[in-house]
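The chain below stands alone, shown as structure tokens; this is the form predicted alone.
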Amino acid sequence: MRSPKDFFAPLAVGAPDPVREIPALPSRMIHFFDPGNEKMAAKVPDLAKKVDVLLGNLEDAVRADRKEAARAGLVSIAKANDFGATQLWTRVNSLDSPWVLDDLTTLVTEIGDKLDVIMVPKVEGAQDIHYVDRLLAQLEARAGLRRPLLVHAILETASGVANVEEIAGASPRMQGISLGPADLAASRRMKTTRVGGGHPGYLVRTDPVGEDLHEGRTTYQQDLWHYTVARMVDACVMHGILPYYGPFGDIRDVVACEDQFRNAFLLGCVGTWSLHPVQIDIAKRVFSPDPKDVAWARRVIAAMGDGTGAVMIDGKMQDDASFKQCRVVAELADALAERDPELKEAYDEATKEVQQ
């Protein structure tokens, strides 16, 4: 068994060392291309600057023989491109596919100084991640990266469900977790073919009244992924990493998507994939907190003092948990905030308002 103390050691002469704390930057939206997409390839240095992530995409929706073309894409378009503050993530192909060794070597050895985070999918267990990890070692050994690359899972299988805590605290590098629904729908044999969101027939029915029992009876579409998202939020927090909501595959039906987009703001996750630009300003408002809650939040924190003992505002009472609950909205708005100037003005304005 591994000791304690090797936890944060390279696992390679010469490789950087681990990070200790994951850093916490603005990944409201993970914005998907396809680098070996001419197309797409020509709107990146326009959607660095609206997005907060951007994900070179090599595994899904590439098609096998496209597999070499959009790897060598991404390359060119790191090599070609300065992000700024966005930062660059890519999607490698499945570990046990024949694509993924050459993905880690040619990415890490080639534009290794250019991405932040390495996209795993279909991850089972932590085993999966110590693979990954010792292999990243020695590639960014042999490339002399002066930093590690970080490690982001996708929760889309039944196994990796039930190993989803040690998943989350198997490597240092470790930087997140996404819920993959359509992948994990197949795993466990759900009877859906939705790519994430609700189901008509996922509900709850009011008791009857009287004898008849179908009239005056409303329903209640419930949420298929609650039980799922609320578990891969309570591992990530447990080891410091970043739990975020994956796919909505219905691009027209933005209403659903904010829906979707907002339980999962709500159980705590950070952020979110968009899958097409109509998502990018969804993902952002969704997961921006609303500048009345951040006013509230500084005027709990700003009466609290050192957050100890108990206060009331406007009739509330608000006490140390509340102090804490605070804290997270307003430091999250601090963060946004230093990207983003609209939202700063609007935070600040906010303040004001409840300050008179």
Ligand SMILES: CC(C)(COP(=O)(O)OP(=O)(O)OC[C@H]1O[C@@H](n2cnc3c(N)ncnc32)[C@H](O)[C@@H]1OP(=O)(O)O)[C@@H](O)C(=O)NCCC(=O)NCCSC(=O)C[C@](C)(O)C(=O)O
Second form
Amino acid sequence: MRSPKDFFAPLAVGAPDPVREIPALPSRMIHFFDPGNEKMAAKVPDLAKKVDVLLGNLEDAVRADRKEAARAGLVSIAKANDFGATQLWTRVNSLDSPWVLDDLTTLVTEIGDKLDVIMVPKVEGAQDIHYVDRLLAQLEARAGLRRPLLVHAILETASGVANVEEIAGASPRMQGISLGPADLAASRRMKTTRVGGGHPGYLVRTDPVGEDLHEGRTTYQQDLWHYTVARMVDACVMHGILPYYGPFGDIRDVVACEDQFRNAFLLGCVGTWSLHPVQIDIAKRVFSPDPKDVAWARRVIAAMGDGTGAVMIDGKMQDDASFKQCRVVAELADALAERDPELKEAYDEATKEVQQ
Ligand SMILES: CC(C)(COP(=O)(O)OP(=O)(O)OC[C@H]1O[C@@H](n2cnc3c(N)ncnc32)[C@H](O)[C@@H]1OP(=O)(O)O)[C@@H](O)C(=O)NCCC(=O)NCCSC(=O)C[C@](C)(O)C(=O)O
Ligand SMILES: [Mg+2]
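Given the form predicted alone above, I would also like to look at the protein as it appears in the form predicted together with this ligand.
Full assembly next; the chain just shown is listed first.
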């Protein structure tokens, strides 16, 4: 284990200094595309205006015989475009694959100055992050990069979940963690065949009402991912990094997708993945606080002054703790409003209505 004193020293001579704080940039949706797929790649410049993060995916969902095309596609897309405030991320192949070394070497060398975050799949423990950390420092030094690349881990193995706290704190490069429900389900031997979302068999049932055990008993479907998401959120917050939901594979079921995203938002996640253009607006709607909640939060903050003591607003007690919750909502709204003029108008309009 590294000494905390050494944590902010570069891991290679000439590599940039590690960051001391992870920037809380808007990242409501991480939009996945296959850079080797010409149809998808053609849509990227337009999509860049709509999404917070564009991610060139090199791992699963890219066929083995298209891995090199995807890598080369990402290099040319990054070189040909300036995405402005939209971040550019990549997901490299897993650390046990034959492609990852070339992914990291090529991408850092060719477009290290354009990339913000490298997503590493199937992370099992801190040792995986340490490997990537050192290698990135060596490549950054060789490429003469001035800004360190950040690392995002996907939580998609049982050992990854068991070690999530040490993964979150393994390097100052750690930017965040996403849930990978499909690989995680396989790793845990869960008996599901879906990419995220619920399952009708995972339920609770009300007590029997009479002799007939089948009669009049309501069932409620439960959230298969509650434990993992909640644990991931705590691990991330403990280490000052950002938690994200992940993929929702039933592209047609936009209703359940929105529910899954909202559960994650309410539990503390800052964003999710969009796998198809139709999921972009869902993520934007869910991960931008509701204007009514923003107006309420601003009203509580104004009424609470320095944030101490207790006041009553519309019959509800407010104190230091509810003031802090309101600040979370209001600060997120302010950050998003800076990037999105439509949201700014909606938030200001709702705030004015409350003040009248
Ligand atoms: C689902 C698929 C096959 C349906 O693709 P489609 O072509 O059948 O859909 P469509 O509705 O017909 O598409 C309409 C148009 O949108 C385009 N399009 C479609 N998707 C995108 C996109 N993402 N970005 C940009 N453009 C896109 C598509 O090319 C088409 O263009 P056209 O009108 O010119 O013909 C397709 O959307 C896709 O491949 N999406 C990305 C899938 C992906 O990245 N999967 C990996 C992440 S999930 C994962 O790995 C799991 C995890 C974490 O590891 C774990 O839980 O373990
Ligand atoms: Mg996976």
